[in-house]
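The chain below stands alone, shown as structure tokens; this is the form predicted on its own.
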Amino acid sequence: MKNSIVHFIGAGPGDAELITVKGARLLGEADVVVYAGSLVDRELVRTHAPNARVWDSAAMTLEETTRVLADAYATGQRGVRLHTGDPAIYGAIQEQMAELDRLGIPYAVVPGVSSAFAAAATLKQELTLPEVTQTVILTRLAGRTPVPEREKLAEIARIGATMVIYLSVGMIDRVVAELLQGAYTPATPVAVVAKASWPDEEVIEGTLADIAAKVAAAGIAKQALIIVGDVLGARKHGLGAVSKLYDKGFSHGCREGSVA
């Protein structure tokens, strides 16, 4: 059996070049690939795994994807489960790994570039800024999948940190209503990035007062992130403070600060 092991791999946000070097190598070595076809570009699989047998998991159940990977392992083949972005964020991999644990099948996880960071790159935006916020919250609105009561948007919006909201753009009116129950105001800047890093990527910017109308006018209803927070104002209004890291008067373990 030739190093038969299942790899869960983050494909990145969409751009075929944003998969990690390790992820691309393992895809190239794979005999069997089960990929999230509703979100991962098929071209990425064609490029990196041209000789593998491929299953699109969009219409498959947990039992079916597990069976494909288990059969690959049983016959000494290298199996890959390819997820969009980073599989640790809304990837539903824990239940898949639990099934492999039950079957005694070894596996490993290879991280990927999350769409949160692809969207920040598109916006040319740092998500943490001195004296603005040092916290980033990754979350979603309750929909068909519920969220714990303490994690409702209205509750965590009280923190006022940068918030990256997944899987919720189709309910953006509700998102805005809940955010306004927290520390945000109608003037708080918001960006919606649809299909971050894809060729047809789209960016809508506004405030909590007008973002819902702008998103509706653009016809964006899925595959989009909502980023909200005062950090988004820095590109237009400038920085109120800068990091001490490169301050010539600031000493740290790698550099002695100078005295003006």
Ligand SMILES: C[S@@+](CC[C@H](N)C(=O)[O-])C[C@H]1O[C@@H](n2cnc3c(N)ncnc32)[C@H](O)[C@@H]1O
Contents of the next structure:
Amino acid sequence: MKNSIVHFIGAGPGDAELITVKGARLLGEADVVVYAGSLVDRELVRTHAPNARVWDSAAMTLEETTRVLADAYATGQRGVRLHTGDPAIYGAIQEQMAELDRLGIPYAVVPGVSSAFAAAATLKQELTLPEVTQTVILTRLAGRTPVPEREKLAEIARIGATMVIYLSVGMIDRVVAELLQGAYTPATPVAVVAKASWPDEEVIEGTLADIAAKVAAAGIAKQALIIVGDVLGARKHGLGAVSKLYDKGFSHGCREGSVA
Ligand SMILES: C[S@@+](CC[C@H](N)C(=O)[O-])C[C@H]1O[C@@H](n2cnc3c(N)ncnc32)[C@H](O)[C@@H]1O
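For comparison with the form predicted on its own, please write out the form predicted in complex with the ligand.
What follows is the entire complex, opening with the chain shown before.
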């Protein structure tokens, strides 16, 4: 009998080549795939799992997705639960893993490229820059899923770090209003990246003063990330400081510095 452990796999942000080698291999070996059809491209599933029976979880309940994976396990088939980006970020996998624990079904998680990093790649933008910020906050506005009071955007905006805001582009007016209550100003640069890594990806750049109007004009209401912070100014206004890592006078574990 095959080793039928269930795998939760990060499909990456969209581009079928942005899944990990391990994720692609496991999909290729899968008999049953349950994938998040609202965000994962059906074509990606077809490419990597041509022989699997495929279920779109968009219209399924937790009980139903668990049943499909449990049945696969019970019959010695290889089951994969495929999530967009990285499954650990807004993937609702904890409850699925708890169900498998309850049923005594073994599983493993294979990480993926979260859309935050695809968006940074699209922008050709490092999210951490010396003397600007060394912190990235991944967050969202409360929607139907509540956000703890202490994590209100206006609260965490007081740090002034780079923020990557998921699941919120449809509420961009509220995002801007809350960010302006923190360390950001109307001049703080913002980028909205829709469908990062897909052929029809879109980038809107502006400031907190004008981004909401630009996003409304572009008609972007979903599947987009809002990235905000002073790091975004570096491509326009240059770098204030550079990393010491490649400085010729800077020694580290892999290189002796040569101070002239
Ligand atoms: C339910 S969350 C899943 C996030 C996913 N686990 C990840 O790591 O990217 C869905 C949200 O992720 C963001 N998202 C997912 N894929 C995206 C993409 N290719 N481009 C931009 N944003 C994306 C959007 O904010 C979307 O509303």
